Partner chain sequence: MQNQATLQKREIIATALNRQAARGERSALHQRTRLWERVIRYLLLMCGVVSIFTTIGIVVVLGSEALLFFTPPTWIDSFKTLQEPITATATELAISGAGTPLEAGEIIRMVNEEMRVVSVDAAAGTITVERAINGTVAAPLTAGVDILRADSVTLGEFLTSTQWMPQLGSFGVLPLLNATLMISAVAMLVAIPLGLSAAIYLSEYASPKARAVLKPVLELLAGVPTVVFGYFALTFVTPLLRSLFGIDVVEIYNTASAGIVVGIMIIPTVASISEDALRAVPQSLREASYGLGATRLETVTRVVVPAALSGIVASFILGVSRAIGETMIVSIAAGAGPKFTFNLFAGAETMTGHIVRISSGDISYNSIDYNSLFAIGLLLFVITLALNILSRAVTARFREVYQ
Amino acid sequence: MGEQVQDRQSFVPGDQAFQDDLRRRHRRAKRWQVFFFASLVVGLLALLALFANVADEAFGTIAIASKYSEAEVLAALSEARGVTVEGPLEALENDDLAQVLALYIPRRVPVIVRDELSRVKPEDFTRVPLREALAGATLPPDIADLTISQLSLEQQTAILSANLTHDVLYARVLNDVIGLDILKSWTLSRTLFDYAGIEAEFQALVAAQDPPNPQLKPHSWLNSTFVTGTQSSYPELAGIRTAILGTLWIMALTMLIAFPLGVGAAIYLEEYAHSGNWLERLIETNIRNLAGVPSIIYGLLGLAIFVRALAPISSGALFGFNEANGRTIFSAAMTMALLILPVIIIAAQEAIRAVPQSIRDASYGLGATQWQTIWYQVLPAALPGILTGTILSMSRAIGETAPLIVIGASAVIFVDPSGPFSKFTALPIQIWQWTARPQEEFRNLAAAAIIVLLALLLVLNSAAIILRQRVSNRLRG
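Generate the single chain structure for that sequence, in the form predicted in complex with the partner chain.
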């Protein structure tokens, strides 16, 4: 365009002032173009900084101390067994891990049995026979009528080895024997560009605190223990399995509720509502307004209705579950469903609107009823669009935190959810809780959890893009 204007210079009076003015105007145009572009770049840089920051915190270097080194423990175990036991600790069998516990902390073994397996009150545990105290656990029949204090250490150890999972035993060994303690953590950027500085800090730390077996090692906070482990107050053992399962449960239930409702409403509004009566206009306007309501308001709605008013249903008491209150997956899913319903409806409406009218006319021409037309013609044609919109609304719901906190999902939960009436935690809640803690290690954990959450979102969005691609291919072909 600039050239066009310059071409016209010959048509206007060519005095000096005019030329100067023209040059000034063009310079100004250029400057602003740079500014416009820079604004866009700032937005993109913010996104980049966000990702870089998360990656920076999720990986790095840690300084750890432990009461015993792994080699020491393995040597002691080899000596007790009379054969050389090969490391690493994590690869050991259950009975080896239990043996380590018996070797190093013999007096804590019954306590571990109680903490992990007891079915009775703590004060009764040493008094009642094991048959009752450890109901449901695998026990040799000859010891079932004894109490825990009548057993030998070997027998107690055998109970641990037979009834605990490898993960729990390994976590116990790390925690109670090795006593792993993270002294300090450094970010990825410092690890890459200032490792000498980290080493100096580490030496100073060791000199000042004199921790046992200090060790400096690279660490990825995102690892298999993290993804598959449960919540723990020790950052090095904390995992997000419970949170991931909670999120998946909520999402599945939310979709089960919101998808049929949303698509149904969209069909009604697009296919049936054309007389423009007050109810239909009200529904339309109402949906647009609901889409703009802050999510925290839905949280308050869920708290008052699903958690409190419908407590007998949402706690599952009506169906024979005895959850103490209505702060369950069910309440969360209902709340989330209401939250994303407007989004699904609007997306589905657009998809249905995009189906050419000729398809409907042809179907009517063949004698189909209106519902037959919708079910056999309109919906199949609109389905990819509807699914795309639904997936995108799902990716919004996955990241929603505020409504879940308001309906009361902020408790620390150690147990995997087992159904719609379980208490739960969810990924974004976990991130929020860790971010709110002052210790640096929990920030690292939050970053690792953010990576998992973003990966989940990426999967969902890729699915949506692939779907959209297939639709446009089909329309073209």
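Mind sharing the form predicted alone? What's above is the form predicted in complex with the partner chain.
Chain alone follows, minus partners and molecules.
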């Protein structure tokens, strides 16, 4: 008995050995703590550097020139009105801005109507009645059945005044009338820390080019005109409204397709497939492998299946829509759904697996069937985890560019999408297209579009997080 006690005591370290071992463990833990903290700091610094770089490009100073000064335009408008029109130009009403367009560029007024309001293809715009060409626009009843070429200049101007926002009309006046020409742009950091150098460069630029009415002024590329306007070859006029609507359409359809399919597959794999045969193991392995497949592969798959093989469906021709091919929002949504489906399935599986078995046993003990147990007990308990995986997958899908390029997203499009069978573009495509242009100003626009994309991502993620939190609170209550 004494030998057994002695042997047991030999496994208990003495005070000094115990203290030494404890200090070593504390030092090891401290090193890992410092490493984790340093990793967090490095990650935050990288994120701040990214945001700072984007903001630096989206704001700053520009040097501009113009064919006409604001004073000249206001004088011409005053003469046409017969009364003195006070400035500044930005404060004019819609009627005044539209009349400026009619005074200076009368032949371009129908082109502006087409670019800003048309709902049909450009080649059909002059042939179809305005009721169809400008569907959704405010039109006087007496001209709804006429074509744009049958209208007088005053009637065309009235359409612009009634349907375009003040910001869009003002931007049109700046670019199409005043002839705003951006000579050079400087970043926010240069503006804050080297404005004297910017002024020197501006003076040298003016001396070399002798532009009319040169000005140097601060400028934000992220403004209301940028968010509500459509694409344009003029940087000052370019906007991302069509890209934002395309992104929202794609994300909405993607979630409607991927979420029920992903959750349904996870329920089957976790609750029904328990045989453990080779087919189930093969499915599980392939789902996890598909989560790491490059996104461009999904783009090629979407091109082969949804754009080409299923063109009658994806183009809407089977349902009476007149689309030329399957390069539509529907094809993009199906491709994105395939892209994020493995992530949703894996996240949903883990969430369902985390539900305690005792909940299922209690439900069965009260006489519930397996499906009733899954629907009323397992799914509500797993829903917060499922939504977490959905948020992560949505964050990945909203920024994908390669699959959309492969399936044929439009780089330049002026018509807003109106349904799942519409032609489309998206914010990542728009950013990619602008960064590929040689003009420096379009890279500034790309930076502003990145800020909008990040804001859109934060809004969508916040909505999903709030939904997840409410579900969790309801379950706790």
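Basically, rigid core = biggest C-alpha set you can superpose within 1.5 Å across the two forms. Remember, predicted model here, so these are calculated numbers, not experimental data. Positions refer to the first chain, counted from 1.
J.: Taking the rigid core as the frame, does T84 move its C-alpha by 2 Å or more between these two forms?
T.: Yes, because once the rigid core is superposed, the C-alpha of T84 moves 2 Å or more between these two forms.
J.: Can we say the CA of Q156 moves by at least 2 Å between these two forms when the core is superposed?
T.: It does shift by 2 Å or more.
J.: Superposing on the rigid core, do we see a C-alpha displacement of 2 Å or more at P129 between these two forms?
T.: Yes; P129 is a residue whose C-alpha shifts (by 2 Å or more) between these two forms when the cores are overlaid.
J.: Give the rigid core superposed Cα shift of R25 between these two forms, in Å, rounded to one decimal.
T.: That residue's C-alpha sits 17.5 Å away in the other form.
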